[in-house]
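Only one chain is shown below, in structure tokens, and it's the form predicted on its own.
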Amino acid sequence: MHLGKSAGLTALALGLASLDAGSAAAAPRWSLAIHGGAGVIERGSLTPEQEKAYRDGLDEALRAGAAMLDKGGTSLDAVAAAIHVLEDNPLFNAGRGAVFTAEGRNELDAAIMDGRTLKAGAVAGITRTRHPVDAARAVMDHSPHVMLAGEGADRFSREQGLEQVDPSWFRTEKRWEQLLKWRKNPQAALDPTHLYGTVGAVALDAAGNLAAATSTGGMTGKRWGRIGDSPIIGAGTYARNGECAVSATGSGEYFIRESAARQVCDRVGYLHHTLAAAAQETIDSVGAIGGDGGLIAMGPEGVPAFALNSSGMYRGQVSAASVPQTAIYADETMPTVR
């Protein structure tokens, strides 16, 4: 099923909290924003109670990071923070509640990328780790390497001295029930409200620096040991001080494809696009090629840029002159971040 390409989508994801560096006053002492996967989430497809869940879930990871922020923490542990939340949180597909493979394995992957020094660690197909964002974290500050995968990376995360937890800690039961209905007929897994289900985290600190870190489970039922955008540095995540911070989700080979993340930071500082006008060509490109999904991106500015091509994308925002705002449909704005 192919996902919104209109032009009315595209309007809709523009239309999203975004502003020219510009016309911005000052930067915000902090800001973040996150997400927590795109998909068909059209008004009345959650019920009102599942709605209030995700837009808690999404309070709840925003107001983490944000105290992190507000007292000097840095963009980097801001992200981690948020993500923590996310990946303890059975709604996301993240840590506790990820999807599973066609093995009926959880596999988890996370990318974490400092845009100051421009280092980065990330980590796939691990099993036993709780927080898999800590895991890319370790990779990138105590190891010389940026990207570990399967059974090196668990053993790595051991080394490290990092949560361990039984596989069965990330298992629900209604991700069980996608993996039966998928083997069964691959279409009928599919989630429409959260097809595209990762999280992820963009910050910038008080000091200036710029963070960015994506955590996901991938897709139901891959086989093959395959890994999306979300660990790959320059796809799913990417992060460079002056530029901005993107984190994205969506359908990840074509994001790899087009090197979604990097591509938003390019625009900005070779094009010298405004961020949520980077951030929405970029999505048009990934589009363009037959992907969907959407991403987000910080700017020096402290201005958070939402742009998407799917009907909705769990999201929010806040800083240190806003409260936690979230949005979870295409046609749903947040005020602008000052």
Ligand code: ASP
Second form
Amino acid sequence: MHLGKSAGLTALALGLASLDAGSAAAAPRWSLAIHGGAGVIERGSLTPEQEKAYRDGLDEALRAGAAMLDKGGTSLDAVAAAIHVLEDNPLFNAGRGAVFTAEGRNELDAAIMDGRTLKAGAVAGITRTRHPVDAARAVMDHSPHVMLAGEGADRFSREQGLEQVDPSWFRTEKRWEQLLKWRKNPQAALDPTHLYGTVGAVALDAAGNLAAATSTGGMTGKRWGRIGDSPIIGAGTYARNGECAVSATGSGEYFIRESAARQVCDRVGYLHHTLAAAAQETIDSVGAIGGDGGLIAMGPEGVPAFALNSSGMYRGQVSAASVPQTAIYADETMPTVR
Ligand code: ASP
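The structure above corresponds to the form predicted on its own; please provide the structure of the form predicted in complex with the ligand.
First the chain shown before, then all remaining chains and molecules of the complex.
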């Protein structure tokens, strides 16, 4: 499949035609969904230019992941490719553009999981790796461990030969101003449209394997080595073939306490709920204890699910049967992938 406009539109038209005919279309050969964080994102709160910039960023990430899947690449490579784009985009709270800790540093968390083997890798509080998701992947592929943190994780990343940058690479003025605002009144609500901005991706590849990955700077003003849900396998990131792949975003403490990502898969695997129901029920359970945010999930047939209890989540989807589509506001729908 070419992702150029005309070929893509044809694919979309075909997808919609089969839906209209009410026929059960074949599952897409591959499928990818991404998010760029959830939060209070009301209609009208973004200027048209800001909205376009977010949608363009999501679109670019979708295309990078889709290109990988379309040439027969693995779901692991596709989620990493999509996240690389978002980690380099200063709009999102991952890699460049990450939020600052109370001490004015960028401490990055990331995780990746292979649904085929249940192998997983994660890093927490790393400070110099341009693409934290690659450090997570290296932990999975080249260490006997699942999670490395802090100075040791930085050293491991360097030893693995991953691209290292000066910490100033991650800095943006917008995030620095958010920190200054937070320092004046740590209790104050920050610019709510940018409160979050974690990025994540879930994918099914042509070989039928699921993968999930998440990357984040965490939360503005975090301290004491705080680690959120994103790098915790089963909380912010999880994948298991035959069930689902999940990446979450939101108030991480609550997603940890609900084992949110694993919970989605268990609802599918043990309770035989649909992916959409499992995703919504899990967000409801996170909400019930006071958490907010959202998650994206991918099922074994390549049909994604999106669930959120905040007013927006930057998100998108693409598959072998449809062009990249993006959404921001909670009530915005994207046509079904198949
Ligand atoms: N879940 C992330 C954390 O708690 C933040 C986010 O998704 O925006 O670190």
